[in-house]
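The chain below stands alone and is given in structure tokens; this is the form predicted alone.
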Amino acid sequence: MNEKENRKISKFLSLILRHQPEIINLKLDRNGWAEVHELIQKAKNRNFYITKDILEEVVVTNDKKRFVFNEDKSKIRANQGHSLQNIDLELESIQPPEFLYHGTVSKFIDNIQLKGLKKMSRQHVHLSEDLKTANKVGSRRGKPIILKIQSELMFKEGYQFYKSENEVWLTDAVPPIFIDFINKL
């Protein structure tokens, strides 16, 4: 499978496993898992050809490690990023490092300064441990602005943090008082 096909399937899986499983009438369990055989069949019914080997390649090669199989590879799910509100990824709250980062662009800065980071249509705000990842995330929409989050202080103040299987840090919201605008325009 070439890179273009891989990206197309990854985008399809993101849509189906994170946002709109109903497009192919796929059932996700309460923890976001889909039966692999059902996903393959229902994708085929929509003229989207996927095999188990193709799924395995996408899971292994996805640069953001967005997807994961269960132990016997009979189920697949997205690691995080769901807009579906009834998905419980069974993440346990853990203490974050002193600082985490969030990449954004200038058009959102005024609102972030007023209201902080909100999860919007997703289940959590996504944060990273390193500047490189935050920069990459922010770059998707233009010139990135990196926000430094005082995550350890937030945790000490009672905010919950979770770490997904693909190393993305998650929290419900980040109030502006905990945000350092380190390269604001």
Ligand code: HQG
Given for the second form:
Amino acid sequence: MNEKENRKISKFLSLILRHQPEIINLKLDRNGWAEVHELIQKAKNRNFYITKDILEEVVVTNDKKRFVFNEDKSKIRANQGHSLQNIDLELESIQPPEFLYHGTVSKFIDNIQLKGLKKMSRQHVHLSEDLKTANKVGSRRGKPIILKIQSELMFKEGYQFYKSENEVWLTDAVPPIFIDFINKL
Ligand code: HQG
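Now show the form predicted in complex with this ligand, given that the preceding structure was the form predicted alone.
Then the entire complex follows, led off by the chain already shown.
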């Protein structure tokens, strides 16, 4: 499979495993798992041809490790990024590093300064351990602005943090007092 095909399938999987399983009439369980054979069949009904080998390749090669199989590879789910509201990824709350980062763009800054970071349409606010990732996330929308989050302080104040299997830090919201606007324009 070439990179273009790989990306196309990754986008399709993101759509049905994080946002709209109903577009192919797929059912996810409460922990976000889809039956692999059902996914393959239902994708095929919509002329989207995926095989188990293709899924295995995408799971392994995906740049952000977005998807994962269960132990016997009969089920697959997205590691994070859901907009579906009732998915329980069974993540355990853990202590974050002193700082975490969030990449965004200037048009959101005023509102973030006022209200803090909100999860918007996803299940969590997404944060990263390194500036490079935050930079990449922000760049999806234009010139990135990096926000530095006082995560350890938040944790000490009782805010919960989770780390997805693919190393994305998740939390419910970040109030403005915990945000340093490092390179705000
Ligand atoms: C912004 C991708 C106004 C926030 C990435 C962001 C990430 C506010 C946007 C993952 C706000 C939400 C998540 C507020 C937050 N007022 N704007 N109060 N609070 N925002 O896509 O973090 O490729 O839901 O700054 O790599 O950009 O899909 O979140 O710009 O890991 O695997 O509202 O998605 O991963 O956008 O990206 P998103 P995100 P995947």
